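Just one chain follows, in the form predicted on its own, and it is written as structure tokens.
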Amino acid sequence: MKYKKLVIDNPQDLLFGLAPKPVKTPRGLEIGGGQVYSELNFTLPTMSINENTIKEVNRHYAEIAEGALQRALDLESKGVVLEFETLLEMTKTPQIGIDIVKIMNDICEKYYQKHGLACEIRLTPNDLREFERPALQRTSKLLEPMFELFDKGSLAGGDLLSIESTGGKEVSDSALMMCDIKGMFFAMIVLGVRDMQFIWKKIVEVAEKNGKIAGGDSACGFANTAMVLAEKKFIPRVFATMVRVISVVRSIVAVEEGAIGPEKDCGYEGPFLKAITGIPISMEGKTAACAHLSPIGNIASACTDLWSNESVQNIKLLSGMAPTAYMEQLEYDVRLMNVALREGKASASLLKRLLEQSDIYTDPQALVLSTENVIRISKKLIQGDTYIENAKNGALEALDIIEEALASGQMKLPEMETAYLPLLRADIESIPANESEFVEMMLPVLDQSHFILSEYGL
């Protein structure tokens, strides 16, 4: 790994709206700068992508862009960034997702020039990948498509450049269901960090080229796939938090590559690669129970620079369109932090810690997210030589951190949850450090009809 040094080593200086390597946008938003911002996460109804839609979903996606600009004006928005993830028809057919991408563009623009409310779009295709098995991560011709729309969407007002990656996942799908954490090592330390350094070296020279900014990636397939898995039971809590924590040595890849922030929201290895690295990240909690239910509502809000909502569908409620509805809750929340902000470190820093405290012992997941600990299993995720060590080391500290709020009585977990670790821990301390021996031990015991190892340069 290229970091050897937290850039922000004390709890205290991590902290909402502000980052070390602040990213300034076209229109003038400075993520990172001293200010929170929305970032709008947003989608269409049920509904099927065809020539016969097309003109309804370009409605849709014109009224999402209206309908949350003219609340932020209405609310005094300082700015706000829209992700435009795509769905899969959108990359298939790139000109689709352009097309879209110049109709959003031309809204912000408007809004900008009339009303000088600043706006972005974050252009967030999809893996075409995933829809491959075994996949195909280097040679897939799905690559075309994905890339056409990274270049021409941003060329069209995709300012900033993301995506949720998904190499590895062919192995962690089971690993998952499996409770198997040396099976998600080797989806996401060997395969995944291996996939990430391919498609972000072409991200980010797409993203040069056009003069645009590349965000980040985000660890969504795997992470947060684990977490909404454990709140429907249907593995431990305390196995998707080593997951969190080790998705982190796949995340930063994409900044080891060049990406500069602001890194994606749904994944939340941010807080981690902001201590790490510096750059600015997007957080999602309270205000992502439209699209999935969690643990770590307010938390996640402790130290992020864009606050989002994930996907929310363009449906009526009783207010107005749920996008407009949700812009408005975003900007509630960033007021409130802004306005600590203003007053000065000592109010920022009380709301940053009743937003940890509300959360920081009822799960796991929420506990290895406060500042401190933060920072204390981001020291262990640089200390290491390879990535393999760099991921042990930061699960074990985790696992520390756990262990350690379990016999104070802050934590309390049920037995099937604190069963699982001592296994947790024997099996992450068993893995070897070196790449190459751990891939020889796991082959033997994964299903290698279900990925192909020179996909993956091995």
Given for the second form:
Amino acid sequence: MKYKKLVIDNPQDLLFGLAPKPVKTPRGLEIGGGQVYSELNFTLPTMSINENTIKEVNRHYAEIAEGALQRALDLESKGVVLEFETLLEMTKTPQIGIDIVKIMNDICEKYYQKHGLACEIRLTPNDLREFERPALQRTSKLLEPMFELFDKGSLAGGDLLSIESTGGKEVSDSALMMCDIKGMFFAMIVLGVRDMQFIWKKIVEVAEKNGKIAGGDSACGFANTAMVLAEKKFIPRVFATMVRVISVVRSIVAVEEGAIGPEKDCGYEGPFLKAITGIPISMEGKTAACAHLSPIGNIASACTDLWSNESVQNIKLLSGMAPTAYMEQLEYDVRLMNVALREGKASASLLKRLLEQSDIYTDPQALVLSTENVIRISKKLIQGDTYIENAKNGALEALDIIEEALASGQMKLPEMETAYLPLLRADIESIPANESEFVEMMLPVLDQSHFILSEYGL
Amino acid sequence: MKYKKLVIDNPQDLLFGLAPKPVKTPRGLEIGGGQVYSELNFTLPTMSINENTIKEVNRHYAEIAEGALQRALDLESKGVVLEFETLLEMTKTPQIGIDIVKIMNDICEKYYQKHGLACEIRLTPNDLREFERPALQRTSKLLEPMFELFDKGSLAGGDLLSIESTGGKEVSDSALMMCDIKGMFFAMIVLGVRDMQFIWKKIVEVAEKNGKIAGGDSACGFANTAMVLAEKKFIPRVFATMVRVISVVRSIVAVEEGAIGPEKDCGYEGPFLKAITGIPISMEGKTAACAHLSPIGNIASACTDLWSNESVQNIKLLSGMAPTAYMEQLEYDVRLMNVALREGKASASLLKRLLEQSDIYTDPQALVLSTENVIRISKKLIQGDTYIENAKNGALEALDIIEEALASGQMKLPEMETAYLPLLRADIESIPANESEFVEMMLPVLDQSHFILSEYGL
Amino acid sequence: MSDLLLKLAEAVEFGKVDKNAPYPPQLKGQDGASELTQQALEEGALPSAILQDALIPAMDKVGQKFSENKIFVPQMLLAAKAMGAAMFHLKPFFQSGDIKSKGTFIMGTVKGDLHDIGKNLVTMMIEGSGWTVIDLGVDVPSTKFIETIKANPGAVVGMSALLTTTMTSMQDIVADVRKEFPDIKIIIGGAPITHDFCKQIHADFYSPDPQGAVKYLKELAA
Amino acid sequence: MSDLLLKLAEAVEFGKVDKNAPYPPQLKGQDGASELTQQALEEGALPSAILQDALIPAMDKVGQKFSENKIFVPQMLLAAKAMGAAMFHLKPFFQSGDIKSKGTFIMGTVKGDLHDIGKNLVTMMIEGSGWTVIDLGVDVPSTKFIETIKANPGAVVGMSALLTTTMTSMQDIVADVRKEFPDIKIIIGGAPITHDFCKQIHADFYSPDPQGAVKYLKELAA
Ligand code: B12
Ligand code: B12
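Coords for the form predicted in complex with the partner chain, given the form predicted on its own:
Starting with the chain above, the whole complex follows.
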């Protein structure tokens, strides 16, 4: 790994709205430059996407952008990011996605010109490669439409580029359900890291060619899925915590390859990435309850630079369209943080403390997100020589933190959960730091019909 | 008016979670006793209520209660209020409403017995009388089913009784649209006050007979409607501010008649009522964006004891049912306040200040809700000898506050808004303090086919 | 356009009902829409010209300003009142056939629903655009809609619903009306209504605001 | 019930696949579901008794514990694996007709949708309750469902969808399947699905969780 030293090593400096390497956008947002902005996410209501519905699809996105920006303006917003995460059809036929970017960008431009409201679009094509099973991560024909969308979509107004790439998911899907932490290491730290190196080189290239911003990746299919499963009580929370911590090592590869932030919202690696690299991040918590329930509602915002709702359908609530309502909710959350920042470090730190204390001991996934623990774990995440070593060290440190909180009585967990702690520790410790050794160890126990090693350069 | 002295006269003592006269509920909530609780509100999705759908209707309410309480439990909630605001059919045929109370109360009882989660139902029958035009406020046959629901519904588990009574609405509907402040005074301070005296005597009677809690009223059809209209840019915000302030004088009558709180959420009279009478209150702000957009997202919570989402349909979001998602959002809001209260007065006061500063100068409706201004206005609201005088004094004080904020440059309003300030002042000053004089003044300019004076004891 | 019609248009735009009306202050003491219409008629202006060249453009302007959030509802209401004062004098010419209404618009809030603030705004703006409006009020059942349509053949129907539970009542009424009048145009609105719902219940048009309805009716009449 | 069957039930309940399996630690070195089934058969237990008295009750218990949040998915998966190991030895008796499957259940995530974690859980629990399951995987078009039903007359069909945009794909597939097999039972699920949607697309049953599906199938088979 490229990083040997934390950019932020004092928990007090890990604070919402402030990143050592803020990102300036064409319309003048300064993400991480002293205030937090809302990042609104949205999707279609129940409907299909085809020639017959395409006009209606476009109408939905126009309505979403218009409603959200009008509301942001009415609430005297300082600026907004709209994340456009494409659905299958919009990437497969890139023109559909490009047209939607253009429709929304025209509306952004209107609000910018007429009212000075700075709004940027984050364009997040979905990773088509998972449609082929086993996936052809490097040689798939589906990379073509994906990158056509990155390229032309960014020119059409997608100023921030992101993806939730799925390299390694072929292995993680079942590893998650079996709580197989070694499988998760293999999925994320071997396959995931290699795929991130491959895909992010290409994304950064597009960004540089078009003068756009390469944002970041997030381990949605891994860490977010783990959280959702834990919230459903399908897998232990302590296991989901491990997945979250090791996902940092996967997602940081985007930054190594040239991404400059803002990181994406739904993997929760953000705080660690910010400490290690200094880039601004996006996070989601209570105000993403429209998209999934979560045990980190408040603490997730402790050091974020964008505050996101993850996703909501364009359906009607009693007040109006749901994305408009969520825009309002995000703006008020963000106002609170910004007013604290305006008052100065003391107020901001106190608000941060309250946000942290609110959740910290209610769930191990919250525990590792307190800025103090983020710094502690981040230090370990860069200590070793290999990605695997780093992930191991980080995960073991997180285990220590959990055990300390249990021992001190500050956190309580049922026996069903604590029973996993020694198993996890033993499994993690058994992982060799050397990649080829690890691959050799894992191949016999994995179902090799699910993935193709050569598609990861192995 | 009964009140001659503020129970809370120092803005610093007007704080979330703490009311001088907390209300204890059967299952052990202590509202206003040191922490804030969520008050979840919900309603049916698009469907009709009749014999064919009644099973489905009941299923919806069971699903709502079950989903919300499970989530509250998972989030380690300290207790919850579920507000059941009935729809027409449920009051007209009280048995429908009573059955729903019972269904939800059984679920509350289950969570209480099994997990110790304290949950209470606030039963809010809708005011049927407005179905007759002109309304027969005192002699209507429709009072019968309404009070059957109050009576049997409270016995079935509706431990807190409330209503959003509509006396005076016949006049306010058009007065609101014409920005006719004198009409609003007549609607709320003459007709409204008289109707409140009538209806709340009866509600308090039921509560006392059944050993239940008479909560409070809120000027939904007046002050909430004014806010919604102002938010749509249909009427000036400064006018909506006046409506809000004078609505206090109407809503306080419930307390005079024996209501003990918690006040209801959607009229925003709460903070003033709390200062004047010491009862605990419920408020709604950003997390009620599902029900209406609002300019007081954060400041509304500055001194609240319950925190409400106003209403959301039982529809599916990506995470699950909308009431479950809103339960989560409320719980995280409330956690933040409670963690501040736990830390002590200094932290709580700072959080309160941030909540206030977040919105205070963005809208006159927010401005009058800062605890400092609440105290200032409340003092005036009890200074006079008649309800009308009190409403006048309060409104004029609010006008002063708005003008001071404009003069100091702290608040900015477009000319469209400020043009109304002198008109409002002149109109308000022209109102005689004596009720019969005022009635005489108004009768000729009002459309008397819309209301029946004798139904208000006039 | 004559000076008089210009003045009349101004009186309507700013809501000057008649000479005695205190609003708007800047026109105090001057003739209002009522007097100016009478004068125009006396001077021989064609009733249809008064309507087409003065009243409707004035209300269009008002609608436009309202759409752009440059005025509040009271100003619009006053304009509508001024327009009403003018129309009072033009009424006889409608009956005699000298001017034609664009059509009749029948509007009501559906059965079970009492919300009428939104409905009232819609009727007002549609009236201002030159339609004859019959307002059935709130809590309106199918029978009343059907009766009124029978009495006004060729009318367009508007319905408003604000509750999720009365949306289904709207659906029923649309079906009932359609059964008797398969080709009638029905437009719907109200806070919980959506495009999708409009399609689903086979209404002809949905608009989130009155302006959309005015535009749609304009196209219908054209 | 014999001691052996009791032991087998325990092995399945706690996920002991075979003697060599490291899980669960407390049964280390002991016989697993595989060995115990073989022994039972050798001792002359009726294959149907092994299924009915040991395997299915054990899986019921597992399902129950899972419903009560007393175990996590991995424990359930291990139990399913142990059940599978036992079934391996019982398979010949299915073919010979000595035991009857409760029926065949055909399951897939619909066209355009790749989410299969939920679907996999459902198939597993249904398999554990004694049904023969054919898992068509993800991104499954109508044709594949229809083909498979043709090859398995009388089967029940399950579909999963996780995206708002593939819910309509589910609707199409249900319609296509219905056209060919009007009486077939179709059950649906997935995070965005609701009771209302189930009614709307004329599927037979919706459950928010696998347990509901198991219960429904139990009633069907009864
Ligand atoms: C004012 C109001 C009232 C007033 C109504 C006064 C009146 N005379 O209309 C009072 C207090 C009486 C009231 C009563 C009730 N209400 Co109410 N009310 C509201 C409120 C706050 C504002 C509505 C409003 O006037 N908006 C302003 C107008 C201008 O907007 P609009 O109506 O949407 O109209 C605009 C457009 O929709 C469009 N439009 C409207 N109609 C049409 C028609 C056509 C053809 C077209 C083209 C366009 C169009 O143009 C208008 C202008 O832009 C809403 C909250 C909200 N967020 O909407 C709740 C709300 C609608 N009410 C609600 C409820 C529950 C009730 C009660 C049942 C309350 C109770 N439990 O006591 C009763 C029901 C009475 C009944 N049977 O109808 C809920 C509905 C929940 C649900 N399940 O659907 C809401 C959403 C409040 C909430 N958040 O919970 N209410
Ligand atoms: C995991 C996940 C993924 C993984 C999938 C891994 C896999 N192999 O399944 C990955 C990362 C690959 C992924 C990809 C995508 N996803 Co995804 N994903 C999720 C996530 C986080 C969890 C889903 C999950 O597994 N839940 C756990 C399981 C156990 O629950 P379940 O599926 O609901 O199943 C249970 C019940 O529903 C029921 N059930 C399920 N099926 C059936 C069937 C029957 C018959 C019965 C009776 C019961 C039943 O039983 C199960 C157990 O209780 C959800 C978020 C969420 N809140 O659900 C988003 C989510 C579904 N995904 C979403 C999106 C947008 C996508 C992508 C388009 C992302 C992108 N832009 O790149 C792609 C689409 C790929 C495709 N075409 O399908 C959105 C959907 C938005 C929308 N418009 O509908 C969601 C809601 C995330 C969000 N909040 O925005 N995703």
